[in-house]
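Okay, so here's just one chain, in structure tokens, the form predicted alone.
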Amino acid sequence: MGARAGIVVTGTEVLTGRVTDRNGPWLAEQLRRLGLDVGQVVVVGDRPEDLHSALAYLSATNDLVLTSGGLGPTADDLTAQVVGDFCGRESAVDEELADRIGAIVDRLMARRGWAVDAEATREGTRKQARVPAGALVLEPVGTAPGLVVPPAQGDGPPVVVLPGPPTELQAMWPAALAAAPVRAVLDRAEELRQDTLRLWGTPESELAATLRRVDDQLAGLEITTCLRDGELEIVTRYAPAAGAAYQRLVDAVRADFGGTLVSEGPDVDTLVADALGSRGLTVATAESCTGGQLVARLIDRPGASAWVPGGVVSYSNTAKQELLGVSAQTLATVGAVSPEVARQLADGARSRFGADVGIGVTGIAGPGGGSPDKPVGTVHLCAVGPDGVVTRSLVVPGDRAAFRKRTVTVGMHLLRSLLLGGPPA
């Protein structure tokens, strides 16, 4: 490989977990398709020290550092300043950067009608434009100014400092990629290909025996395995130079799970956003167990509206009969939760909406509820469209929450199999 960065994510409330890190992943996506190879992605909270250690180790073996978080007004946002003092750089309000943030904060204050202490505003804006020697600044998206902080001697990788807003940070990053000393290790970069193979209904021991099988042909792919509600992903990254290597991944795959192999690159999202697409056909929901997760998922993409004119969430017997036509007497033969219950909820949805799909899912979220004959997580889906009716009744493990998004997952595969074909859901 080329060369490699590493990232550093800033925050207590990232490392403690109350707030998802966004940036550390995204950030190493953009590295890999500018061709840096991401080894290491380190999370650290407020602590000078512990910023210093990772500053130190991931300089130890990359060619470019990114940090992303600690540069707001308060007290325990410290990353310029780290950053300054491990490149050894010394810090230095630069006022002209402080009048220029100032005049954010200002604007921003009056838009939102905030009475604000006018010296604790000046203290935390002048903290924000405080800038190590010879670093090059880059322009606040919100309040926070970028950096880009090469070593003050030696041959140490440039630090580029971004904001923790996800927002800004993506806002920022033209910029950042513009600044010379990250021009100088793009330059040098080397390009870095990934390429999924998505598999629906095969154990990864089954993949695993095949991947042992031809190990000794896929020479300079890193291949990474994992299982999804269901979906068996197969990332592979690679240079160039191993694309013959790949192609015989590629081969080995098909031959061994033809059956089961789902797509050579888009996920099953894009799959069905692309076959209604393709073919203007719409679909509607009616759902009960999942809550409106399914048709969440299913617009949750630019356009989703030429295709979803809607969904039902019916979780009571009287909103399945009076919303989407479900029969009573079949809710009191067989239950709510039953493949007839979800083929009216399928054809109740697509009626209401004049959708030429219809999809319905009824189930037992848990954790109380079963019974012998119907344990938590018994759910079952139905769909119909133009080409006919595919259904699927299964057991789904885990809690109430890993229900649903599995749940969600085997409707969007129904929905694959009824509009493409395929492996069955």
Second form
2 protein chains.
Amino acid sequence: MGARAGIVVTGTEVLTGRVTDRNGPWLAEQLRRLGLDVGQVVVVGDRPEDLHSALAYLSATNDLVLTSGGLGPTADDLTAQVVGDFCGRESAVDEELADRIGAIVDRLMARRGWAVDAEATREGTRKQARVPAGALVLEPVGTAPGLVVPPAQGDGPPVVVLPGPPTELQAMWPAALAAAPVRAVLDRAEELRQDTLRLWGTPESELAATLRRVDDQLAGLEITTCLRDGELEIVTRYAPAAGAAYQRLVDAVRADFGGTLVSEGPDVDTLVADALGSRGLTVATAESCTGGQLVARLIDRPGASAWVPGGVVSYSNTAKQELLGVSAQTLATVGAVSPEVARQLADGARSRFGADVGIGVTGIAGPGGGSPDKPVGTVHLCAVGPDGVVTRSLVVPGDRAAFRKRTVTVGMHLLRSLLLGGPPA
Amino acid sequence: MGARAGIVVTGTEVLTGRVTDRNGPWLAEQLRRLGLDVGQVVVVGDRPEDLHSALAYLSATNDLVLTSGGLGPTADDLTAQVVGDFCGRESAVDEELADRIGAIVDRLMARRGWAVDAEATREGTRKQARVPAGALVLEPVGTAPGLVVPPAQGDGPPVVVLPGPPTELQAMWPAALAAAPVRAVLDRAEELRQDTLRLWGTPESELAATLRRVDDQLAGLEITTCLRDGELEIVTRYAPAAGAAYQRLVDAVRADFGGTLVSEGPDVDTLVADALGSRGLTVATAESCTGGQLVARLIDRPGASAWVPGGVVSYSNTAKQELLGVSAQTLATVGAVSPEVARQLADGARSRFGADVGIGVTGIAGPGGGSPDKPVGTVHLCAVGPDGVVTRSLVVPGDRAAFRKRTVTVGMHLLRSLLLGGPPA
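Return the form predicted in complex with another copy of the chain of this protein as a structure block, the form predicted alone having already been given.
Below is the whole assembly, all chains and molecules, this chain first.
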């Protein structure tokens, strides 16, 4: 095992789930690429004693500790102060830094057209400019400077203090990596590869049986499996020396699960985007129960405007008829939640947007709207393209949010099977 | 301070960000309502030594420890075993429990129509049925049983072991609360209130000045402020005895920020949904750059079909014209990203869906597509309703994901200001 890092994410808003942390995972992936394994991400609120004990916990087993958040101008933003105390370093206002932050705040307020209370701004600015003695300042990207704080006694890991807003943290990252105490840790890092196999339609217990069977050939691999939204991911981390063992794992999975192995790397979003891109095809959507999440997922990718002309979310039957040409008679005889309407939605999306591929989704997300023969969770999907038609009907367990997420993933696999073949959605 | 709890979320897929943790925040909120303050959420991968040290860290300062995940049938699912070891309790297979799990797995496989390898299933089942001596079994909701494990020596907190899938964890929660060791902790809990004030258009530094000014009147309040997507949240936790102090905080915020105070509780989604519901109005969307995220956010709420007939995502100019009636001449003269097109999108959404309110969004999410006079981040929004028209034009900083998220929030505030007045979006 090479060098390791631990991450503290601060903020009561993260701890209580009002804000979803994006920094822990982003930092973990950046560090992994640099060969630093992340053992723990700790989320703490805005209490100094909790941050202090988190730093102690992570310092015990890691070569580098990183914090995100708590660098704002309000009194609950305490990270710089607490890290300084933890590292045994007195903090003081860096007057030149305070001036630089002040200039940034003035520009920002002017751009937003907000009135500024100069005195309030100045107090906040001076708070943000407090720097522990001997710490390296990372210049602000937003208004908050970051820090690299070496331990006071020369033992323990250096602590990298980064701002909470993901855009600021990411923009500051290169400066953090360039700091001498961080470089010294990176010099001890070893390459750590990560590769992923993806199955669609294999239960986790069968995969477990295969892994047990070939276990003695897999030394040096750290394998984790994760079933979500019907997709079984096998993620393996390994040093380059274990490359042959990884190949044996791939061979075993191919041999036992060739029929459900959809990818030896890229996720289904990438498979679909690449298939559309390489064949110059476009796709349009017509959704009811997923309410725009399918088209939003397709459009998540930069450049999606080249292959997604658009989509319609048609919750009401009137919208299904008028915007997508679904037949009133079909709605009257088999109902909106039916394979027939899914097909007409797909056809409608395709023709209204002039797209090569159309996909239709109709179902009951709940909690209301179910009936004995069409329970909550019932959903029908259909994708139509130049090469044919694929369909899927199922009942998705779980709540409204789980239903929508799972159904969107099934929709992505429907497009994948239409464009690339492989296991049916 | 009353009783406290700490949470461990296990799983390399969470640690590396492939899966977003929903359990930590959910558990934190449930525990808060029961009067148990959550100090830390720790995310660890699937390594036993990391889970063990996380348990030690959390046990040192908490009255209750909870874990989620790591109860599956594969070899990397180690939580039950490690918790048993940590609490000094030997684990052994509970044969009757193994039979019950086996029956569940058989039913599940049959329903999915998956072929089952009986031997593989049995090994996984027996692994899932290993129970530390003296632990209480929480009956499986999916296939994995939960556990309540008392400490071996009578000191240290009990550990509640819960499954990773949020639906299973939530369904198992009442059984966990009913367990005697958990009830004993809850008996020591004290009521902990949480209330939220929301400002739209006030910089954090000005709020900080107000909080400093009235600081001596706010004893007993734990105040955190969080600026995101332009919204400034003030979340306060306090014991009932500090109710008068909370009222003083509300008065101070009302006095200083009456013009930007949009809510003394509900979030903007609730404000908009309630305003539509109480007036019996419907809303339809026409989005380009936000790609369906606005309509998806409106539809996130159960029952949304009553007030959202649907929306159109029109990425291409052709779709804007044909599906929403945007004028070809407007597109040719001022371009798709313009206040004029935002207005026509809003009108088009309103008329095509026969909705009372229409909202249009057009902008450049990036990374491509910008120009000197319309840089990446440029966006125009317009909402039209029975009482008038509101608009907003701005340049949003940050990457594609940040742009879309922020723009959707501005769209929600545009609807809020159209329906309820208050500070402009």
